[in-house]
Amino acid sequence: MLKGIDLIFGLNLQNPMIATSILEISAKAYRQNIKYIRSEIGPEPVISAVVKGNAYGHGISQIVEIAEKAGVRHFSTFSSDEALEVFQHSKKGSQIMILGMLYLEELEELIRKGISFYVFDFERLEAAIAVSKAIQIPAKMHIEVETGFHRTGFDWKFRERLALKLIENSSFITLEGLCTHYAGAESVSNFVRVKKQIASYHEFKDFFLGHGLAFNKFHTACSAATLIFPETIMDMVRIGIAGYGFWPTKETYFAKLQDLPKNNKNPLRRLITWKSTVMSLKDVKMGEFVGYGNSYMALTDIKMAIYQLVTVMDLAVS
């Protein structure tokens, strides 16, 4: 906000030719985050830095850039689409990870480009276990299993069954992990949930283990499981909105609060800041209604700022 200006107003201005009003992101925030998740989980486990939603509307180019500058090598997307984003802006030959959505017709492609991907239910293993043969490329599978979030997963019904196929057609799948998803690590309600869910992990990974099934990372942990959940941290942290500069919840913070030095009591940093051009400025007297309808009133004599809202934005990467 400008010195001396109590309230800024925007006018939304349809100009695509001039972008008055522009989005930065810090580079210098990020970089502060991932140091802060590594001092949480260590030096060993790899960070996968989480893109889905564009970035989580951070912009996936933009962010790709900015994380592996930082040192990041592990990107997650939800869907086949933002995993083909980040294989096209890559400079570092990041290792990418589909976390949900794909088309069983793009199969090839993600296998030939050595990304990898979930495999939640038998249709997509047997469905990738045969293109695989066809282009004899091992398929790069993180196999996820069902602990009680009950969304995606393989239940526990469906082990033997799993394990055989994945023994039975080892040649043509790379493990590259063993996978699940927590129902609500951010909350404290769920901390029982969550628990169960751990154990439940434990048993599937004493499972394959047992039968001779070897995975190249454990991993389990999103944002809130690796905060406040410790033993969730593996081979591998997915970080999606603390790579970002949020908190997962007020709970999370709190959680966390008396751990955190008096010096520094919030280390996550927002990477995103709005700034726009101011159109004009004006004098509003105490009692009078700025814009449409009663939508503002002036609480006391101010100085108003209207600034130019337009709907296409430069995005400034400092």
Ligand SMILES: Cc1ncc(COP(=O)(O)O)c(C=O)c1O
Second form
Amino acid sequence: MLKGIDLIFGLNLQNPMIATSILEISAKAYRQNIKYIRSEIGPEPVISAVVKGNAYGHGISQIVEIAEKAGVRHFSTFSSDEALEVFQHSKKGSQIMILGMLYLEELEELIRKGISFYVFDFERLEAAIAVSKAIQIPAKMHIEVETGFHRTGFDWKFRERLALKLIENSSFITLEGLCTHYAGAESVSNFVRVKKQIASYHEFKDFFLGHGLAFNKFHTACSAATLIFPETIMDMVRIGIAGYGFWPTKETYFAKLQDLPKNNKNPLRRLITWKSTVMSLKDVKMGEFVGYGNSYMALTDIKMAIYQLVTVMDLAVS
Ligand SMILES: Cc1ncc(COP(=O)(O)O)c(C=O)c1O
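And the form predicted in complex with the ligand, for comparison with the form predicted on its own?
Below is the entire complex, every chain and molecule, led by the chain shown above.
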């Protein structure tokens, strides 16, 4: 019994020979997904690989390595700790952008490392300006505007105050981006709402440009927006789910289906394969039940393989 516990938490995690399950992450599948996204967006826009949530569960360090080999040099994280993990594993020159959480005390380190971050309220804006002034390094900011997602982003009513702050402090700010996020771009039923959000983003953009503010990149599109609303592509797309081989929804897949190559219907490939070791084989007769709570009934005579579900995992990159 103790031995079993040791197997899960102990030494053997280091030993793939003893792991009973292996998660394989396919670099080839990732390249294919990026190739497909590239074919959709054309040669110019930057692809930012969204590696939030430990790269949607695939592992930040593994995905950063795979993505860089596939030519991706821009990464989006949720938080500063993820950004620092990307920083540690990425090549010099790769860009890192924090979409969400950071502590103001971390600003100095992030600015010194050249990590860019979303700015969606005056507290973060003012804190970043103060740090930039103190260390004489401009902060790389993405100004996020609220267009209908209602998560983060400056409201329209703050545009004058915001523009003034950005102009007054222009020597301490690198305006890396003007951005927003669409609510429900993955569902056709939100068509009108997304179109309204796009229009609202353009109002912000025109307003800031009218005030002489220049941004390095305009970026708004996640996977679904990239695939379904091509006008949202602009200078950069932030690709999460599609990079990992999933369509954002069935609707997005069906919407694209007719444009896809005939003999190769689905261009997106899953990255993960779970391989496990069969522990035992058993014959089960038709009508017999299997498992806790009799959760499965054999509809015919079957041969069943039993493998270990809660297990030691080894992560392999192929
Ligand atoms: C701001 C932002 N952009 C892009 C993405 C990527 O979205 P998707 O996985 O649908 O491509 C996310 C994901 O959560 C996000 O929060």
